[in-house]
Amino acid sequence: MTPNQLSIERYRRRAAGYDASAEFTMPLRRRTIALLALQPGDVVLDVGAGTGLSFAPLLAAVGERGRVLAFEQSPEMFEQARARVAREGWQERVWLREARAEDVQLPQAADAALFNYVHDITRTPQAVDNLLRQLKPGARLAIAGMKFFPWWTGPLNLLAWLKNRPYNARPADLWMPWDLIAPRCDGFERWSTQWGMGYIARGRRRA
């Protein structure tokens, strides 16, 4: 299987409970997304969006005026997330498709980007290449996801392992799992979290 065949198959397994596995880290995701500093009007791109929740805190912070633009690879996800935008009435302020994120074409340039726990698309050059260039210049990013323990606490790296492994065909690359992002933003900045087994991260698109 390639990378994003693998990925498919693993999250087709998760779709139907993945909301109530979620719930343990919305308040991390909601945290990521602050670090956006989303103003009314915005475009904002929701990278790998699975099922959706990150919509509603999205759309609240771009108001009336703004518009999400989001895009998923798992038809399981994908369809959750196409009908969150149905039931919620949210059809015009939502541009929604199922799509991969190395060749997804957006409608337009945004000025913001979530990656919220996309360590697949944060680790695959062409994925990152083809969504940089469709943020404006000076866009602002935000990322959450794991990465390992540092070097030096063995073989609780492990454990970090074992939680990725279930959603992602790169369990093993979170050294520095930021490193194809970073050197293309200004302002750089991240932070640990869940005890050192997670980060959190943002920058501006660099012009």
Ligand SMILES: C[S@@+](CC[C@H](N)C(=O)[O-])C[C@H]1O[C@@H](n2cnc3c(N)ncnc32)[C@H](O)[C@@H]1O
Given for the second form:
Amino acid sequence: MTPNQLSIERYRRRAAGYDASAEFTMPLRRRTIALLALQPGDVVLDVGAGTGLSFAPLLAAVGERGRVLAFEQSPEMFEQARARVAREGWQERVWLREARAEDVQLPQAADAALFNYVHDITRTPQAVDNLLRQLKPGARLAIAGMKFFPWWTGPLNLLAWLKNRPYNARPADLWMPWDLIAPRCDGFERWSTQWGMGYIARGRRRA
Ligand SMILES: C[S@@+](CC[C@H](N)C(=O)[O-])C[C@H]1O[C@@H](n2cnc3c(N)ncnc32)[C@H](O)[C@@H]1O
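Form predicted on its own already given; the form predicted in complex with the named molecule follows:
Every component of the complex follows; first up is the chain already shown.
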């Protein structure tokens, strides 16, 4: 099974309960979105958008003239995102496709990109290449995700691995999960969250 197939299988089982399980992460999601410093009229990419939980705060930030571009590979997660867009009447403001990060083709270059808990995407060189080349030079990126605690905390990292495993095909790759993106950004900054088991980061796509 490829990592994509494994991830799709995992989310087939998790999709129904995803929004309830992600409720407590909303403050962190809003904090990560704030790092994008979105302006009215911006085009923002929501990478691996899941059920579309970021659409409302992203649309609020880009306003009526702005646009959200979003894609998701899991059919069950995508279906919830699609239903959310239809329910809220966002069809004109959200471009949404069932697609993989490795080969999605965006309809326009984005001013900013949100990578919210998309570990499998940030750890896949082909996906990172495909997405970054479709952002405007200087586009703002914000990332949130899990990472390992410092090595000297030892067994605590078993907890990080166990928490990551149900959601990701590469649960052990948590030492520097930002390291495919950071070297391709200017002004990359990173902060620890969740007592060291998470991180948020921002940077600008190098021209
Ligand atoms: C933890 S969820 C986060 C969803 C959303 N970003 C959020 O903040 O709620 C990870 C999502 O990434 C999607 N995903 C994983 N690998 C992907 C890939 N290669 N292409 C597109 N989506 C992918 C999964 O299907 C899942 O919906």
